[in-house]
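As structure tokens, one chain now follows by itself in the form predicted alone.
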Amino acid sequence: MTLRISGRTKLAGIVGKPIGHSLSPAMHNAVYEELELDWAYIPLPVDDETDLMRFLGAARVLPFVGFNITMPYKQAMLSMCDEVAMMAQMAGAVNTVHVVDGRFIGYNTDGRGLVESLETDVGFNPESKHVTIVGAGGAAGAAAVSFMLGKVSHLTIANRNIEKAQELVARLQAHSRGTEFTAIELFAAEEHIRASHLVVNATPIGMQPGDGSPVPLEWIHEDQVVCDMIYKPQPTELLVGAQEVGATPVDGLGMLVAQGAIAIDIWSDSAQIRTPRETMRSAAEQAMRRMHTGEVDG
């Protein structure tokens, strides 16, 4: 892939800390080339919220079509947008910003990306299912909103901090469309996890070697789909354990691709274009292999 920059090139990027491991620049720039978009996607590391504010000031006047927000700024970005879509408000986090005439319109594409990837990768439809999400942060909120809109019958939020789980459930119940909710401490969630058709890890546990599994593996069984939002070359301990008991494991790469593609759909302002997911996934997989082997692009 050759990145071409012109005097009319528009900017996009990923804002967060750390972002050296991000696959987003590779997968975005690959699909911009295929779609013949004169855009360039760049990493935008910011050290703290003060620097985030400085970046936002610049982004209002520079030729940005939009940008993605990752950890640890998804929840902070909620209050920094001029307008926030309802799904992002319910999730309590913004991961995608569309820049329109210097104004920031905030979205959350994580949950939609997760539901899309589950349908595409393993044929999972959330309607009338029992789902347990482990975690109660921005990623968990985004997933919970999309599962609620997907008409799950019962949604359990299992978290080490019960207060955060209760806060998320309270925010969702105001918009419930028939879904039953449970907020529970993770150590007490065995019954709910065993009863679930889908278990989702929305915590960072598993990103680092030796992290272990966020839930006891003996709670997982063969009739379940087990999804870990984490993506990396080697499967997490949770997914290894799920595979061993005959459950269906799903990593976070499909979600990453889908949420990024949905962001491009938003930025392009065109109902005629559905961003090619296959191109983005291939580029992300190649970038992940290069990172894993230590290969550096010339």
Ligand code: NAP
Second form
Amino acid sequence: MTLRISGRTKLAGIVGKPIGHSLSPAMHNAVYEELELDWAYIPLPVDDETDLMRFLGAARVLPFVGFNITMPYKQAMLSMCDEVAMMAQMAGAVNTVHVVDGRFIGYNTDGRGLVESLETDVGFNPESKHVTIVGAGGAAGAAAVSFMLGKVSHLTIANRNIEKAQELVARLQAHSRGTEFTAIELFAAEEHIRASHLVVNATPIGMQPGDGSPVPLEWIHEDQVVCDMIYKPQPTELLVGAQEVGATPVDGLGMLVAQGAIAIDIWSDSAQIRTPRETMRSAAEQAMRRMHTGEVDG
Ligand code: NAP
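In place of the form predicted alone, the structure of the form predicted in complex with this ligand is requested.
Up next: the whole complex, starting with the chain shown before.
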């Protein structure tokens, strides 16, 4: 990849902590080059919310087209935008900011990215399906909004902390047209998980070796799609178990790629281009392989 910075180069980047292992710079810069966009995507490590405010002050006056927000600032960013799209409001988190004339417009592309990945990677259409999301944090909220808009018949939120699952369901129910919701404690979710067409892991369980699976593998069966939002070179224990029983496994790389591509569509006024997902996926895969073989330090 050739680095081309001109006097007119616009900025984009990812704000979070830690972000040393983010795949976003590799996948964004690869596609900017292919699309001949005079943009550069950089890591923007921010230590705390005070520094986040300082960064936002700078981003209003520097030539940013936009930026992504990752853990732990997705929820905080909601109240720091000048305008927030309805999907991000419902999700309770912003992962993409479009900078327009120094104003911040907040979006959430995680849920749309997940639904796009499920459709393109395994042909899963959420309409009239029962879906269980394990977890009730920012990514679960974004996914839940997109499944609700995708007209699932039943959405179960299974979480360790039942209050967080109940809060998410209460926030969504106000906007629902025809979706039945259940908030349930994770340990009690067997019946719901068995009855689901799709089970999504939206917890970090499986990220570290020896983590195990977020749900007992006996609850998974062959008629299901099982999606883990986690992406890494080796499949998680949940996905290995899903494969073994004949279910259809999907990892989180397609979601990562699609949420990033949708952000570029937003920043570039999507009527003009459709960001090539394949370029982003192969750049992300290459960066992930380099990180895991120790070729680069994050
Ligand atoms: P988050 O807001 O911190 O939420 C984490 C959720 O996981 C909470 O519901 C939490 O439950 C649950 N959890 C954490 N540790 C647990 C444990 N030991 N046992 C049971 N439940 C546990 O995180 P997030 O931003 O939603 O991210 C969740 C996962 O999705 C992460 O692995 C992240 O990397 C992944 N993700 C992937 C993509 C992608 O593009 N592929 C995008 C976004 C996120 P409690 O409420 O009980 O604490």
